[in-house]
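Just one chain follows, in the form predicted alone, and it is written as structure tokens.
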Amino acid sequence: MNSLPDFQLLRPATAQDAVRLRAGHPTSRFVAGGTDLLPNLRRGLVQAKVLIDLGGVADFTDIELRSDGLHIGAGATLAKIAAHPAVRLQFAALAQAAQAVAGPTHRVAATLGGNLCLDTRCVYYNQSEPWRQGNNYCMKLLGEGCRVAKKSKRCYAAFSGDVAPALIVLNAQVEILSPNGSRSIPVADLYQDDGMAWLTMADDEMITTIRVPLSDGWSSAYEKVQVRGAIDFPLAGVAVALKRDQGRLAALRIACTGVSSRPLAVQGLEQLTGRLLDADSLQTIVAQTELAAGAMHTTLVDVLYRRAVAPVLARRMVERLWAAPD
């Protein structure tokens, strides 16, 4: 892996700061935890001459329980989340989906935000810059097409991201700031399904907070499959967060992760609602995750394998929580 290029570093005081750096430095980018970002400038997948360094920004860190929720700061790292007691208690999906990003050394810097906007990744993108010359580069970077999905117009590169799914289940939402003011919007309307612009924020927008409403009656889960025990990003994750009232289901609600270049939540499900939980509704579920993780040749293990691994973790993960104790 090549050095990193030199750059300018920027050290704001607020938030209100960083967005008026980046509106002002075209060719910036901003960093936290570094995890994502500096590798890829060292591969040459991400240029910058200047780093807005968020790790001073006042109260970016904080994790609170108030009345009306869960707030987080974007810049709380994912080690802080994942050990936090309400975090744990009230918002499992949330903590289990922390813990599960890379290693115990990454998550110590790695940051709830940084996450949220990982970029989206593919295995003719995320290489070397003499493998990407020699393959004759993607769409995503200097080359002509889509190297997964040949006569397609946009890029397939997938997200990711392990907290986004849980996030999405959990019924969160994030507060984006820019140089113009904030705006509030739900998780999943943060994600586009397209790999080369994944996010619907602007350049010189950033996410300041995470607020993650109470979850009374909610049970919730996050479980992903990867090819080793660590560090590696999801092969398919699943986020499940589900509500009964005596005996059938009051609420259902599944996310995944790595299979499309948005996270994104399974629809169909508010059929299930009054139901039981019995062999009918769980091959319901089964069906409708099916249609949602349309995993495309991003990584290096078969595709079949990535979409039905997906349905089946969605299954076993609603059988677990409904065997739960409230």
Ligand SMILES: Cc1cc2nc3c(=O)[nH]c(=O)nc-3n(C[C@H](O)[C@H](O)[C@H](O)COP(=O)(O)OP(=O)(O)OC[C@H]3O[C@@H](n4cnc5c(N)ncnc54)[C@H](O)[C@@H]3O)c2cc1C
Second form
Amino acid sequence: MNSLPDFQLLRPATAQDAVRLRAGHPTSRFVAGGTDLLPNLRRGLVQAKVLIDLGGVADFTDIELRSDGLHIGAGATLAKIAAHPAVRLQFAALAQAAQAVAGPTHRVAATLGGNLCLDTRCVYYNQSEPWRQGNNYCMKLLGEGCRVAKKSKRCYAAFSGDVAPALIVLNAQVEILSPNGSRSIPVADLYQDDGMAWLTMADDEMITTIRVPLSDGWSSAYEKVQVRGAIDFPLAGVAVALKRDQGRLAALRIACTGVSSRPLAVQGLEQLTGRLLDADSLQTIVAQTELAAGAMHTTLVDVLYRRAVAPVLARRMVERLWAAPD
Ligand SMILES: Cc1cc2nc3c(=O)[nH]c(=O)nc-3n(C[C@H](O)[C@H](O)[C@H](O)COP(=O)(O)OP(=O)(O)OC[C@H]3O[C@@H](n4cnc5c(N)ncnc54)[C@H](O)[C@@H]3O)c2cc1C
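Let's see the other form, the form predicted together with the ligand, since the form predicted alone is already up.
Shown next: the complete complex, the earlier chain at its head.
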């Protein structure tokens, strides 16, 4: 990896100043923990003449349980979220997903906002400059065409953040600030299915807060498969949230990461509402998750394994949550 290129560092004290600075410097980037951005700058995957450090923004790291739910500042670190007693108790999928990211030294710096906005990944993209040059680059940066799907007009780089699927099944919203004001959208709407333009936010927008509604009666979990047992992105990650009512499924949500260019909710699970968790229901869960988990060859690991493992994870997690005492 190369050393960091020269850049100017700006340190705004408020979120309003941060988005104003971002709008005023078109070649700038926000930096929070820097654990995704800085390696990408060093590899030449990202260019930025100005970095806007969000580390000095006021009230950006708070985690508060209020009457309407959990409010998390986008600058809260993943270590703080994973260790927070209320998060662990009431929003287990979120605590488990935060704990699953990288390793301990990353998590003390890495923030929730950075995790939601991290770059998409592909075996043809996350490489050194000489490797990429030797392979004639790819459409995500400097090249033409997608190496993963040669006739494709789009890029298939995969979104591989661990926390987004947990927030999706917990029905969380993100608050986004721009120089023109703020807006709030569901976490799922932050993304679109394009490896080059996976975020729906404009360049001068930043995430300020994540709001998770109270989860009374819900149980939830997050799991991923990875090549190494630690410090590794998910080959496939699955979050599940379910609610029981007198031995029947009252509600079920499943979301996946690592298997497409955006984290996404599994569709068609409403048909299970009111049903027993029997073999037919489990088969529906597997079939619907298979439809969502259309991994492409973006890692060195066999793509058929990645497509098959997400539905298996989903079925096992639903069975485990179902069997757990309330
Ligand atoms: C060895 C290694 C292993 C890793 N393993 C994993 C893993 O297993 N799972 C995983 O999910 N990630 C992994 N990561 C990636 C990274 O560590 C995490 O995703 C981390 O949460 C990123 O957060 P950050 O604060 O460091 O983001 P930064 O690097 O500071 O920023 C990432 C991106 O988000 C933007 N950004 C940051 N904050 C905001 C905001 N509030 N609003 C708008 N945009 C913002 C930045 O401009 C940048 O584009 C790994 C990284 C490394 C180096």
